[in-house]
Every structure is written in structure tokens, then in C-alpha cells.
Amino acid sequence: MDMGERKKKILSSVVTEYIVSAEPVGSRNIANKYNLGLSSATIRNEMADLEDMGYLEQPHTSAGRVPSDKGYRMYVNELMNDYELSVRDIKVIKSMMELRLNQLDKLITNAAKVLSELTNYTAVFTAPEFKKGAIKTIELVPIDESSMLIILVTNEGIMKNKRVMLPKSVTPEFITKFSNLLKEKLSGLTIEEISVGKIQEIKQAMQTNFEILFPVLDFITDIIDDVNKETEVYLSGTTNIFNYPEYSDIGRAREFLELLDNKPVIKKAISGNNERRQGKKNAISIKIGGENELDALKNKSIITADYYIGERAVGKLGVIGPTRMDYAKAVKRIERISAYMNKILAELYQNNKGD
């Protein structure tokens, strides 16, 4: 059957009045608020084709009509108008991003509050992915007689600490020479080019106190472990869910909560590549309903985008919420911080690699 632009039309009304009422939608209601030319039967007969298209589907007998997952993604495709940002959403966000550039956690935190205050939805970013930085510097810091403190700083702002115990014979003068050392060989390469040769050349230069480099090396390892083992993921307005009507079932809210807890297994939902404009930077990714792989997504939607450091995607944000969202006000959102986002860190990129 075809989906000539007559079935657009009332389709498209259909998925903008459920957005707004939560309720079945009726042929007499399109045809009184959404002005497209025609009457109440013949809208009652195209949609009841579009039930038979699965694009729309009646949730019980006599009933209005609701968008199925088919019918989101063609409206998300193909029918969904652009938003245009308020002058308040504009500021609130230029207002969030106003920070210092080394408060990173703060930037994120400070965002996924903001996003999930705007669209009114679980606000869902993943923070960058530290091994594929560069490290600005290493430090040693001596603390007292027995003991240093290792500081690695990322060209991202990430910076990371531990404190370890030293050897007798290691003094002052030493640690502040090795630490020059490390930052003249190690500053500016990414984890990945520490190699066995480059701690071999550090080793050389050392001439003596070698067993001091060990816990330097432990510690690079351990942030490497860490990161393999799991990027963080930072959440904000938890309980939005429970504003729609959809969700005061106490048993559908709890599976939603438990889920949220489980960090590893939203950063693998947040991933995917349903894209609205494929191939392109700062690609809007809207996974509907049934698209989502979990059982406690299937009546939920993802919308997500990439944020970056110049060319290279660092890290994931975006909303999770009903299948009945908003999908035009949340993906322009979305872009503002994304776009946002993009401009600090790269300002924050360029001003490190230019120490």
C-alpha cells in the first residue's frame, strides 16, 4: 500500500498528539485540531490503513489509535519538523558550559543536569575515554622522607594520582631529576606509545635507583586496567520516568530504576548507530522502542550524539525516555550541548598542546 503524503500528514498528527496527551488518538480529534482538509471518516479510513501498514495501533477495540515503533521512525525520518531552541534554553545552557576548563566532571555533571531539566528525560554522558588521550605531563612530588606522590595530567584535563612508598637510597634531588626525565619521554604520547623500547631509553638515563620506575609503570598500567574495565557514566533526572502516565505502573518504574543502576549495561544501550543523518560528525543516533536489544528498553527510546576533541569522538550524551517523546525539542537539545561541548574541549585541547 502506498504512504502517499495524505497518510504522512495524519500520521504525523497522530504521533504530535500523543506526544502531548498520552491518550489514543481519534479520527473527530485530528480532524478538529490539526486543520488538514478532511473529514472525520476518510481520516478514520486512512487510519485505519496505517494500522494495517503497522505504522499506527489500537490498544483496545473502539478506541483511538497510537504510533507503533514503525510509525516513530518514519515520523523521526521523515516528518519530524525542525525545533528551534528558546531564547531561555540558549542561555540556560551557555550559562551551564561557562566554566573553568579543567573542572571536566563538573562540565558533565553540570550538562546532564541541564539536559535532563530541559527535555524532562533521563539525561544519560559517558566521560571521555581516557586511553585514547595523550599525557600532558607526569609529576613526582616527594611527601615526606619514605614516600612520593605520581600525578599524570591527559591533554583532556583527566588527572590522575597515587602514592607510593620509596627506597632509602632515593632523594629529593633524584625525584625532581627523574621527574624531568618522564616529562621530557613520556609528555605528548598516548598510553598506547609507551613502548618497551621508550621505558628502555628511561631506564638508561636513569643510570641507578631503577626499582623506582616500577611503581611509576604499575600506576600507568592501572589506569589502562581501568579504563578497559569500564568508562564512567554519568546520569541526571532518574526520576523523570515517573511523570509520564505511561510509567505509574510501580512494577515498569522499579525495572527502569534497577536498569539505570547497572552502569556497564546503559553505556552498551547508549551505543548504536541508528542515525538520522548517517555518516556525518555530531550524528544524531535514535534508537525507538523495539530497536533497543534490552527487554527494559523496548518501551523506551534512546537519543544520543557523540561529543568530541577536534575529529575524534571522546565520549556519548543524550536522553532516554517514552517512545511518546518529544523527538524534535530533545534532538535539538541535544545538538546545543553536543555543539557545545565540542567548542570547550577543543579549546581546552588546543591550550594543551600549545604548554
The other form holds:
Number of protein chains: 2
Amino acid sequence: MDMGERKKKILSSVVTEYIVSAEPVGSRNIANKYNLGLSSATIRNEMADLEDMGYLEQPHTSAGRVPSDKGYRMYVNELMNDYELSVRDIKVIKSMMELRLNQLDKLITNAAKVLSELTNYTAVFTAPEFKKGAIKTIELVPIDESSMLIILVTNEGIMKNKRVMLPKSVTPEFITKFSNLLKEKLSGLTIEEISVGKIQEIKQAMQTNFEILFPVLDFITDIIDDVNKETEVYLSGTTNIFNYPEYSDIGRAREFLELLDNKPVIKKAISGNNERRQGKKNAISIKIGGENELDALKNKSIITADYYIGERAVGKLGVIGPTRMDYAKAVKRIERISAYMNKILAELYQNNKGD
Amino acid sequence: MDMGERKKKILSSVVTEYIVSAEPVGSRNIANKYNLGLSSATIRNEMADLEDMGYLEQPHTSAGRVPSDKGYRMYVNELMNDYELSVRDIKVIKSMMELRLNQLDKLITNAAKVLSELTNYTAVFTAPEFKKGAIKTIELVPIDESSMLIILVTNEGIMKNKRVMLPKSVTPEFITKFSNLLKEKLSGLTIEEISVGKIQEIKQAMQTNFEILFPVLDFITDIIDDVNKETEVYLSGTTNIFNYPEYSDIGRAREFLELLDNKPVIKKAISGNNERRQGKKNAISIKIGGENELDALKNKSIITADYYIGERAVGKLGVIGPTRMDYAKAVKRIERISAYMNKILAELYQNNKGD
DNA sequence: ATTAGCACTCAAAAGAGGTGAGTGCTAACA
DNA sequence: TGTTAGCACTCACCTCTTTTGAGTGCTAAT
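Right, and the form predicted together with the DNA of this protein, after the form predicted alone?
And the full complex, kicking off with our chain again.
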């Protein structure tokens, strides 16, 4: 059995209807609301075919039909219409741009808030992946007798810093000297590229106070392990799920919220790719229900996009919601917000590029 | 009618029973489980008295009784026994100490996690209130052509930093000069004490490039407004509420989780005091149901303690949960964890004290 | 003053129709 | 041959009723 134009139209109607109603869709309903020029009986027959083909499912015999993951996939790939952003959407996203937040975490927090408010789903953002950026500057600043601040800046202009305790008391002069040594030895490398050999080399070059290397190494390890760092994942609108009937069951709501609490898992869940325009810039990845690896996500969909600093995709943003998601709207909003993110980040950091 | 020993025993039994069962407590139940040497009929009479006096409430005529806020208050003030921390409690808390986290946010995140896991309630921590600490050092470090890092350290050793964009390009030498000027003018003041006059004074002392003052002022404003900063409140165990039958209703669960999402409100909610040992160090504050100002908290209880750096109470930690809370256990665990926090913070920062 | 006993209350669980949206199938029709 | 009207059938869900049982208040006896 093949998928004629008519079946496509009916499938599209069922998905569209189900996305707004959240109720199994019946043939009569489609016949009345969508002017397909067909009687309910014909639609009934076609829907039976669509069920056989795996695009629709029936919760029980006397209920209407619900799209399957395969049905949503077909809808997303071939059937859905482009959504035109509303004036309000455009305005809200634009005003986010105008806040001119020049702190990365604030920028992300704010963008996530905007995305979750516009879509009514849970927005997920990852912070720029720091470890793949080449080191431009490394700076050590004494804070007090027992601690100093390590500051790292990449070529892309992203900065990270951490206060570390000094293993023993050293003079500010020594710290400056050490700082210069690090800068000389590590500039141009990415964090990931720093090898044991490199560390040995630095150690050789130092005459004394090797201990001061340990907190620096700790910091580097910290950055490499950032998958496990809670601060690397930003969520907004976690309670939005309560707006959807699929989560009116307390068990499901709990499951979802506990999932969201587990940042490393979330990070993993959104880092895979499933792109329509594979590899291209501004590609959107959509994972529907069972297409997700994780069991807890088998009944959820995730839409993500990359955001860029220069040519490098440094982080992800997107939404998590029920498979019954308004894919068309969500995609457009994510596209627009990621475009703005790129623009803002370019303005903030681009001037550092390539030097 | 006054509150005899017998009434107290019965009230205590009802509260104890209700804390574990979450079901309205009947007279027969008490007569059987608690060896008070009284028949259910007698207990029934006493419970009727306790209801008249406002310590107990009846959901409906044919149900058992439930403690009122006043009942819990009496229990907390006079009736409850000291809970002895279990070996596991002590071990878990101790192992938290042994992690030697020397980054404040990590320390707090971890302590919150421990508290929420031990109590099974939602743990709330506030970051140390920075604006009341006297400035010890202020440092400006150039990051790249268009930005610099402002680093502030208080007498207590707490540090904050922020990357700010330079309004116009300035030389590193100028930044150093400006840095020294700020240090000279602002040392010893608390953030709150920095006045417009002071700013004018700094401006007078500068010959050029006044614009560089603006990002510094932004930073200071940021710190003063920290009530509104999401990062200043740490939560852990937000999904713990799903363990309690009072939140098996989706509406209530939602209400609670939306409340927790609103950090400024949470901060306000825990910052009031209601202490048993007013003003004394290590005092525990307990707010039961209606004793809370906020409507959303009228059916919840909050237990908090202060934590200290030196002599100053810099932040709060505690739990939020249903009024049917195991007060005795929660109090002990909070006490122990705050004691550890104090110890760790003393070791980390105390050496800065007073210089 | 305490308690056994009993009538009474009422939420919650269990059962019993009834309703209606929706289906699949058949036979008639264009 | 594809489409549709018609009809019997299914089944979740709603409502109404009944049953159950934990718990109470009151009274009379100890």
C-alpha cells in the first residue's frame, strides 16, 4: 500500500487536529473541520489504512486515532506547513536582543526564558563548550594570602575563571612569573590538547614551587569534565509541562521533572544530532519519541539547534515537550532565537576572532 | 480549659502519628499504639477538648483529627523529643566535609544536596550576602581589546567577579592605574556604603576616560540588586515533594514547583526570622504554615538556620516541606550541616579576617 | 473520672446503568 | 471501482446508588 496524496492530507489533518486537541481524532471530526470533500466513511477507511501502515494508532477500539512516532516523523518531514512567526513572537525575541546582556550566563538565561515563554515548552540551553576553544590568554591574579584567581580566555572570546587555594604561600612576583610561563606554553592549544608532556615541560621550566601547578591542573580537569557540571545546562519553563494533559498524571509529571533535574542526562539527550540539513549551519535537529535513546524520553520530543561563535558550533538550544508538540511553531521560534544568539555573540566576541 | 500533662501527651501522640501516617488520626489508633493507659473514649473526649482549644482540626465529622498550625507550634515548642542523628546521617554529613570543596558555589550545591537527600524535603540555601562585607581588594584585569574583569574581595574573603565590556579602548596601563585608584578609594567600605559622593570623588581624581566608570557602577548595582539574582538561591531536591501524599494532587504539586521556580520569592520567604533562641548564634527558625507571610506558603513549613563567616551571619540554609514535617529530624540535620558549613568556611576564609 | 456501648455521620470504594463518540462492515450507488 | 449511507457494535466515561468502615458524640454504668 502506498501513500497517496489523499492519505497525506488526512494524516496531516489528524496530526494538526491532535496537536491542538490532545484527544484521539475521529473520522467525523476530520470530515467536518477539514474540507477534504470526503465523507467520514471514506476517511474512516483511509485512517484504517494509515493505521495498518503504522502512521496512526488507536488507544482502544472505540476511540479515534492518534499519530504514532512514525506519523509525526512523516508530518515533520513532508507535511507540515511553514509557520509564520507572529508579530508578538518577533517583538518579544527582538526585545531580548535589545537587553544587550554582555554576560554569557545572563544572555543564555534570558534567551532560555524567552524561548520557554513563547513555546510553552521547557527550554534547554548548553553553555558554550569551552574545552574545544584555543587558549588565547591565561592569567593568574593573587586574591589574598591563600588564594589566586585563574582566568582563561579562548580565541573565541569566551572566558572562564576559578578561584583556587594556593598550596603554599608564594609571592605575587612568583605568581606573575608563573602566569607568563603558562601563557607562553599554553597559548594556541585547546584545553583538550594540553598533554602530560606539556605539563612536564612547564614543570621543567619552573625552578621552584611546583605545587602551584596542582590547582591549575584541577581547573583544567574541571573544564574537561564539564559534561558533569550542573552549571553547563540551563533550563527554563520546567513547570510548563503542567499545561499539557499528557502530564496531568502525577506519575508522568514526576518522571519528567526528575529527568529535568538530572542535568548530565539532559545534556547527553540534546547533544546527539538528527538533522534535516545535516552538517549545515543553522540545521535543526528533531527527535521524536522513540527516536530518542533514553527510555525516559521515548514519549517526548526534543528540537534543538546549534549556536555559533564564529564558525564553531559552541552550544545547543532547544525545547523538550510531549511528542504532541507544535513542531512547526517550535522550529521557527528556535530558528529565530538561535539566529539572534549568533548575532549577539558575534557582536560580543567576534572581534577576538583569529588573533 | 487548660493544657494538662495528659492533653500534652495526647497531642504529642497525634502529631507524631500524623507525621508518619499522613492520615487523620483516630482515638482508637492512639489508644492502641501509644500506651497512655487510657481508653479510646477518654482520648476521644480529650481530643474534642484539644479541638476546641485549637490544637487539632477535623477534616469532616466522621474523620480522625489532624494537627492545626497551633498544634504543630505547641509540638515544636514544648513536646517534641530531641532526635539523635543516626550513624548514617553523621557519616553522610561528614563525608561532605571531606570533599574539601573550596569553591563557594560547589560547597553550597553539595551541602544542599546532602540536606535534601537526608531530609527528603527541598533544601534551600542562599549565597553569602556580599554587599554587607567590607571591600578588601578591588582588581581590574584586562581580558582582551574590549573587555576587562572586575574582581572584588571582601574582608571575609568572599570573592565576586564579572567580565565587563569596555566602553572605549583603553591601555592596560590605564586600567592598572584606574584599578589602584578604586582600591584606594573603596577599600574598607561595604558595597552598600558606596555613595554617589564617593563616585564623584573618584571621577574627580581621574583625568580622562570617565566612561570606564560605568561598567564598574553596573557591577556594583548588580551586587546590590542580588535579591533578584537567580544565582543567589540554591535549591536541591525540588522533586522530593512527590514523595508526600499532600502533593499527590497535581494542582498542589504544580503550585509548589512554580513557587520554587520563583527565586526572589523563595529568598524573601526564608530571610525572615522566627527564632527560638533569638539573635543567638546557631539559632534555628521555624515557620509553620500560616505563620508564613506568603499565601503560597500557608500550607508549608520552613526551617532555616544562618551560616557564618567569622561573626557575621552571611547566608541561610534550610528546608521547605509540608506542615506535616518531621520537625525534630529536620532541625537536627540542619543544625549539623550548618555547623559543618561554618567550620569549612572558617577554614577557607577565616585567615582573611580582620586584616 | 473513666469507660463500654451504641446510634450516627460521611468519605471513599464498588457496582450498575446510561450515554455518546467512534469504529468496522455491508450493501447500494455513481 | 471508488465512495458513501446505514447500522450494529465497542468501550471509556459519567452519574447515580449502595455498601462499607473508620471514626465520632453522647449516655449510662462502673
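Residue numbers count along the first chain shown, from 1. All figures in this text were calculated on a predicted structure; none of them were measured in a lab. Superpose the two forms; the largest set of C-alphas matching within 1.5 Å is the rigid core.
A.B. asks: Against the rigid core, is the Cα displacement of Ala112 between the two forms at least 2 Å?
C.D. replies: False for Ala112: its C-alpha shift is below 2 Å.
A.B. asks: Establish whether a shift of 2 Å or more occurs at the C-alpha of Gln204 between the two forms, with the two forms superposed on the rigid core.
C.D. replies: Yes; Gln204 is a residue whose C-alpha shifts (by 2 Å or more) between the two forms when the cores are overlaid.
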